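First, one chain by itself: the form predicted alone, in structure tokens.
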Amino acid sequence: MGIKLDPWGHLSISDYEKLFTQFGIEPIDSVIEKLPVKHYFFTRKIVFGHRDMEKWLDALKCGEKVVVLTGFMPSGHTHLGHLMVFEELKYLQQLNAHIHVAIADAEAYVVRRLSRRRAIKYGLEYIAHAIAWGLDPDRTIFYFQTNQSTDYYRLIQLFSRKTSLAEMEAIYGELSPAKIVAALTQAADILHPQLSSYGGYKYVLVPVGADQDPHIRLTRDIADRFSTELGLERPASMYHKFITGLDGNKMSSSRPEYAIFLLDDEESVKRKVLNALTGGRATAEEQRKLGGQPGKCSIYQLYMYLLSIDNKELLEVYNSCTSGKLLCGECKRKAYEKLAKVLSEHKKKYKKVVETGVLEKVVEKPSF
């Protein structure tokens, strides 16, 4: 059975394997070594796909005008699955690549039906952890959707002429007016920094959750119709692997008791850590007998994913969980741990940000 992608849903995706066969995704493993500085996201395989992304790189390493473009939907608070993405935009700030982050305000009204005034304090709170988390503001170009210029608007219009409707329903399902717009408006995203009136950065690179691939198939379609007429190019994109909620599905901000989130206190993250869904046997005996299963684990995910950066101190986690020698209930106390700390110094960054007004600098706030 194949997979269905859903950008807008909140199922997390088991076999990532078949995204190479079933979507024509490439294995990471071709660029790696193209890598000027190596991540553990894409040594862990955290980044297991990309399209295209080589050629990008190879753009950056000659001094070509590059640029990553990512976004987020505020449809909620801030959580860990976001700060995946600001690691990965610092990373790539780190190696020189200019960076714009949409807010795509547009579709949380149209899509999640949130208030204007909902969805902008949203984003706004989301830039604030993006520079907290180290991503650079001055060299940063932050943005909300509805607050762009007439050429990006333009984008969306002349991109529905050379989309069909048969075309959108075989990518995305069933669909909306409120998600066909969405659609379109993701391809003016991600595709408009290519324009002179935005920097004419013709290697644009896109780093996702693989959740968000129907907008990559669809806007490197798009690209290649009006190759001629706009001058557009393919984007290129990497995929990243969810960081599962806590009971094993898609971190979600509409699913609160599942996701941590970066301001949450430490009475909650620590409820909600202990209460996680582990890789664990039925009772402790059997445990210490057969092992845990890390690889079933939302706790080890966390490990893996921001709390162990060092290798071996993972594969002490590892070995400890599948020897049987590390219990949940220890595990999850250590893991806490780790995470109260590394939430109470951002936290603090975060504060940093907010109280002297670098927003109200970076980025122009839309009009209610």
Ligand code: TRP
Second form
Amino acid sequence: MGIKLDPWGHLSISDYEKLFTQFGIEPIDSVIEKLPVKHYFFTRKIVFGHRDMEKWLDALKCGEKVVVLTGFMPSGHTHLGHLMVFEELKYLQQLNAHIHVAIADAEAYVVRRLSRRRAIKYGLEYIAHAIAWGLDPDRTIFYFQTNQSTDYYRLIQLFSRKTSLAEMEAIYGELSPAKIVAALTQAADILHPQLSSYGGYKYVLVPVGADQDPHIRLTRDIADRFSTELGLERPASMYHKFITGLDGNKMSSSRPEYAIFLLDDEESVKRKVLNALTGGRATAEEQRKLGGQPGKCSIYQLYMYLLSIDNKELLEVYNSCTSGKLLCGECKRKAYEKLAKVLSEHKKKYKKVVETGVLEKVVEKPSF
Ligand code: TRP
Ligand code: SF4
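Could you drop in the structure for the form predicted together with tryptophan? We only have the form predicted alone so far.
First the chain shown before, then all remaining chains and molecules of the complex.
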């Protein structure tokens, strides 16, 4: 049985290796050598796969105009899962790529049936957090899908003419009109920077979670079909693993007890971290004897994704865990302290972004 990727689902993907053979996602290894700066996301294989990223990096190196485009579905408060993507974008911006960020308010409306008011509120929150985390607002384009021009919306109509229900069902499984609209809208997100009215970028890189690969495959096929008519090129993509929630499943705002939100107060963060699922054994005695299992531990993930940027420090956590020297209680307390520090610094910056009115300058708020 192959794995089914559902871009609208909530499950985490446990077997990343299969994505290489089943869908033709390339392992990230060959790309790492080409990176001018080797961010730990790549060396730790948090970013584990890609399509055509080498071409994109070559273009970047040759001084071509390159763009990174990704999108966020504004369906809840911003959490650590989003923060990881902000970190990716910040890194790619430092390499000199232009950055475009879509707030998928049209998708939230049609697929998640979210109210406009909430989608707009959450969308603005993501943008403020992205800027607070270090994305340079002067070099980033943030937009809401519903604010886009007719050029962008025209793409959706054009794309609908050269896609069939059968091919979309082969990619997505069961469909609804809402999902079809959302998928074609996402294709417009990814391909519209190539239009001259949107900058005429020929090299587009899309960083996403692997669950979004169905959209990437569809969009690459669509690009091929419009190569003559619109001069579209296939976009490149790179895929990250998700930081898991504190129960071991995908971190999601629909299960708030297992997600760390960037504006959570310290007490909630503490409670959530101390209650998290770990790779610890049933008793302290057993753990001293057998060691813990960091591969199954949501706390270890916090260290790996965010809290221990230094490799030596991460290795230290790993070794003291597997040797049974470190017990989960102490390990969780340390993680909590580090996390509280990261979040309190971030919160200060977030407040500043909100209070100084940066948002009003960088994004047009949709009307209802
Ligand atoms: N579908 C994406 C999600 O659920 C959001 C999204 C919309 C997106 N447009 C995009 C992602 C373009 C990457 C590129 O999170
Ligand atoms: Fe996880 Fe730390 Fe416990 Fe090891 S000691 S299983 S890393 S919480």
